[in-house]
Amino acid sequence: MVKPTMPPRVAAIQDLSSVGRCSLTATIPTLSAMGYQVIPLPTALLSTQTWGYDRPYFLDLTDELDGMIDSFAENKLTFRAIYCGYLASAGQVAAIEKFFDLFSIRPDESEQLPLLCLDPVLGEDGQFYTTCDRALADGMKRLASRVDVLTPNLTEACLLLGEEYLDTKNLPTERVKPYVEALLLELQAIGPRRVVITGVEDASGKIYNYGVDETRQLFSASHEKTATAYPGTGDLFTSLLLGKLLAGASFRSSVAFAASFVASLAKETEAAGTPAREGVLLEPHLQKLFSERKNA
């Protein structure tokens, strides 16, 4: 009989939106099915995600972060990865920097340094989300300088860099590709070893995820666009990407896997007629993630 081993821990620093399959309600089941123990550090509590629902209840947890972090430190928790997503305000950046300082260490020489991953949730379609601003973007840029993996969408890439946003939806791929690749290299110059700009649309009818790896090699993974857009797919993409990287897969293959998995869920969700505001139908596919891990 094989003795059970302790699942690697992943700290997930995100909001908890009770309804909508995004942030922690996407990350926890996904990474759990992939074999990781997710330790949540909630940055905000919401009754529902903010798109498609009336008057979501919102509780900013900034004042609670230091106490949670101190408790983790006092109990000598260690993490195989730290994944930071949505922050409720620029005031939370200092707490996340503290988290990085305390837990981005090697407890002993036999262990690996934690993998740091940042999904800098800031906006879309060239605009900040209503809860985000320039101060938060500047704070996210500071965090980006410290991480191993950065996963912005196109709007967030531009906001981090202070570059002009180009609406690519009606442009040919041959014009969009060099524009996005230039942004990738600018972002990598900030500090992250691996960067992927997610969900880039162009006139081809496909969605592209453009990446640059630790050797500065550029690549992309594409899939057909569905007519419906779903909230939370970026959180799911980054969770899948991180899970694959921690299992030893290359950055390029991890991006391709995450893109394909999210696309298949979006296609099934659209066929099922599920309201877009509920996010993609993740639960029926968790067994697939579990089975793939067991057969690896």
Ligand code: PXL
Given for the second form:
Amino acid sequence: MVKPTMPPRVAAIQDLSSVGRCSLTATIPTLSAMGYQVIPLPTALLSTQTWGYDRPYFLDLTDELDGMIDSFAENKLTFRAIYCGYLASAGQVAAIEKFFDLFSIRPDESEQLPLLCLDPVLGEDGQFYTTCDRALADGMKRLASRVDVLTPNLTEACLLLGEEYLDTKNLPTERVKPYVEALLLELQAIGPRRVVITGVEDASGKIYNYGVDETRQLFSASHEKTATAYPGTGDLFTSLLLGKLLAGASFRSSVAFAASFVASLAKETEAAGTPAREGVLLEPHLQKLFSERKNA
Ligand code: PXL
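Write the structure block of the form predicted in complex with this ligand for the protein whose form predicted alone appears above.
Full complex below, order starting with the chain above.
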């Protein structure tokens, strides 16, 4: 019998929203199916994600972070990657910086430093989400300066940089591309090695993901747009991207894979006609991720 190898550990610092298939309930199944052990550090506990539900129950877990992090450190945990997403408030940023400091160590001499990935969850359509504000955007910018991979949407890119948000939905691709590419380079100048601005809509009817890799090459991956927008697709995108990168794929091909997987899930969910606020139908498609593992 072949001895099973230990799945690489990925720390996932995000909220646990019971309903809505976003954050941890998207990240844990996705990365597990791709062959990683997810170690969650929950930043908030919610009954439902915040879009489309009345008055989610919300428990801010700021006071629990230090105790969890200290316990991980005392038990000498090491990680192949650290993925930080939704934070409950700007007050959590210092704990995440501590997490980055403590765990930016090699699991063993032969391995690399953990890959740091930040999805700076702040808002969409030019607006902050109800729980996010300027102070959190400033904190996210500090974290962004340290990471290998940064995955904002267009709104978040503008909020991080303090740049004007342009509603691109009715503009031609030729007009949108230079605007987004300038934002990508501005973001890369803050410090992240690779950046992708996700989910950019324009008048072509397609959705574009614009990226810049570690050699400052610009690229994009586009797919058809569905009429319905689903919460959690950003979390799913970043999880898929990270899973592929850790398996050794290039940034560009990892972005293309994540974009097309999310697009196909949105299409199939729309055909099924389930409520948008419940997110995309991930469970029936996890199997595809198992089979992907061999072809990383
Ligand atoms: O998917 C981003 C996200 C994460 N966490 C919570 C959210 C959202 C988007 O609305 O509400 C709690």
